[in-house]
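One chain follows as structure tokens, the form predicted on its own.
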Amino acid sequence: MTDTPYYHCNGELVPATEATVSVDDRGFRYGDGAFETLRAYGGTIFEWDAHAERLEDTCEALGLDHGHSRAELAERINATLEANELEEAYVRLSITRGVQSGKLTPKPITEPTVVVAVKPLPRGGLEGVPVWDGPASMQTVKVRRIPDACLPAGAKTHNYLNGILARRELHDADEALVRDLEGYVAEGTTSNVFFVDEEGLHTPTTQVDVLPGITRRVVLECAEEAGIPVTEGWYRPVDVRQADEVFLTNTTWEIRPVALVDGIEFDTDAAPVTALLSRLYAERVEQACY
């Protein structure tokens, strides 16, 4: 990692103490914009055409017609990555609708807002080491998913306040878990959950208001390969704290095992299907990346 870090904002590479966006920008204004979180794994990006096609379909959900091509995006994140000497690395990438005049109504976008951010994070893959201090607690909360009706259920947007307010629920937990209006559990505030038991693993249905993440997805063929019964349902919390193993995904996570729910509590050490799912999907990552 340089001294300095530096940001591609607006097709350039800038320090960031340089790196800026205008307050009249509606990304700032009103959360009009998309994103995605990505992991560079010896300086290749884990899943890019999976997290491009994501990202494309967030930006059609919002009418977000920003120009640029997938080959473009990913110049833009290559060439952060090399200015910044990071191989092993978070990187985040927000496209917004630009700086328009303050009104609701947007306009055809003219310039829009790309910024890439990258820091550094551990190697993965089968040499890899956790980026997360130890397992996840959660806790149920009252805050209810929004529901896809109001704003598209798998759209990566910048308006991240529904889990910002389910993050202030928590009491000695850092993750929370947050169910629909129905009260069927949905999935974490930037994690997606699943749980195993004598049936096998299981995870939210995507028909509950869930964002699938592109980890979740590549868990699910994971397990398939591995011919783990796989069921995608509509559970209750109660079905969470009744399992035998508990855990999260995310791209930043990957895997992470659960050791509490709502004060029950797991036992990590004897959790073989996270193990093995941890596995397949650091050999995955060796795979693809190294």
Second form
Protein chains: 2
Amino acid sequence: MTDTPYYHCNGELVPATEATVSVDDRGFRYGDGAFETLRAYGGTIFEWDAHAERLEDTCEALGLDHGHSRAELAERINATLEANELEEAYVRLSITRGVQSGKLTPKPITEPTVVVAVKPLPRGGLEGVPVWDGPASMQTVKVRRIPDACLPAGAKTHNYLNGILARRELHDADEALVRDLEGYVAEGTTSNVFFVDEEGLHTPTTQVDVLPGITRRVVLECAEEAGIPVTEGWYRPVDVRQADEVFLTNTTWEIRPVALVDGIEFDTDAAPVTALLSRLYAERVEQACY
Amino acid sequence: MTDTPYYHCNGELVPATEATVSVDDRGFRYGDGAFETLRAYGGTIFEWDAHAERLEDTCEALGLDHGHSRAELAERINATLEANELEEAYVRLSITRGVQSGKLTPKPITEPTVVVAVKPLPRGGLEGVPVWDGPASMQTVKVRRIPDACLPAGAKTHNYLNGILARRELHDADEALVRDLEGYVAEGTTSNVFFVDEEGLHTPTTQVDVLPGITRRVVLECAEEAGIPVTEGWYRPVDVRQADEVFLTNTTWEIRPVALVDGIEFDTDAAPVTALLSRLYAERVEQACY
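Please give the other form, namely the form predicted in complex with another copy of the chain, since only the form predicted on its own has been shown so far.
Below: every chain and molecule of the assembly, starting with the one above.
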């Protein structure tokens, strides 16, 4: 891959430095767009159908009828990977309503903005090294997750200030433990939260407003496969702090151990469930993509 | 003014069609930006100091330290108006954190994105015609306003999906009546709400999460000047529907009468308080800008 990657922007492959949108694009003006973060392993997008389905759900929630089929989007992603000679990559697919006259009420879409951005991301997994520099450290933050009544909880949109404000509160931590308005643990800003105690594996239920992560779902399947008891429930930060193991999941990080929650240390070298699930996850990637 | 206006984009005047930002701009990726909608009358920005102060408050809330003084921003706005030979105009000033590497956690800003977009907007006011086509019609929507605990209520940001979703619910109405999570009337999606009954003028208190509009504040000053009793309180949609007069305020609309709320009609030709406040507002514009 060259120093400057090629992005796919509105139907064309262009050098990333030339991939631009109008300042009148609704994505820029209002964050009026949907996105997915994807990961290519060996040139294959892992869990593409699940990501494509969630993108469709987000677009449905926003009424963002962009007119591109799943196959067309996959083709643009593949073309971008090929142009950059990339097989192991981070991929971000964004779709906005494009430029419309300066009114807030959206009109039917004539020219949506579709962007595929990529960068190299060496494989972690069975034999590689993880993408994260080390285990995560977390801090419970004051800012609360936006409730579903205000923005659909399952929609992955370009409105990300809530997470940015959560991240800005962090001191000596790199991911926020975000609660809902009632104080229940919801998620990280870009990740789902899991913890392990004597009862088994726990993660917040989607009845608390959480983004239903695709990695979260795959990890739950891996746990079921391994016979680990799983509870999706309502938790307080103290439940996380008192756990035996804590980890985070997202498409980029896969499974990332947590070494610190609100100053409480966790020994990530003695985290057998995290290690087992990481191995099972890597095996799934292996089977699906290589 | 030419067909294509000039925008001011990152320090340069460029044709609007060439005013672009990188798809890696945090404004595009995350809606990570602040903005103000301004109005120029006779070449002068009305209530510039108040808008500049609110922009500073928004940037403070987002930790968006862009390094441009109030005077520098005013200069760019004036340069844009002059380049377009515009005296009566709508102006939108946007500032984002610019392009940073692909992480959510913001870094210190090195190159913020600063955009001034303009379009002609003939004066309404004392002798002109209002910018709105006619009185507004409102509908109470299901989507609720994002609480201050999730996004600072007073911050005017590029995260506008909440308002877009509210607008999408409308049938035969052009502005939403948006409630907070407790069901109290907060605001419209781009406007503050006022109503008049036998007790005087009412508008939701800023203790309900509302954006403290600058037009709202000027209208409250006009009401005080005219000796109209004002209550800033907690209201339900039924209070609005049972009022004698209803109107909306924002910088572009100034004071816009409301003819319909949830199917209940209001006679905007028999709305003496709305008419009085509109005249007093126009007089303020006259004194300040001409």
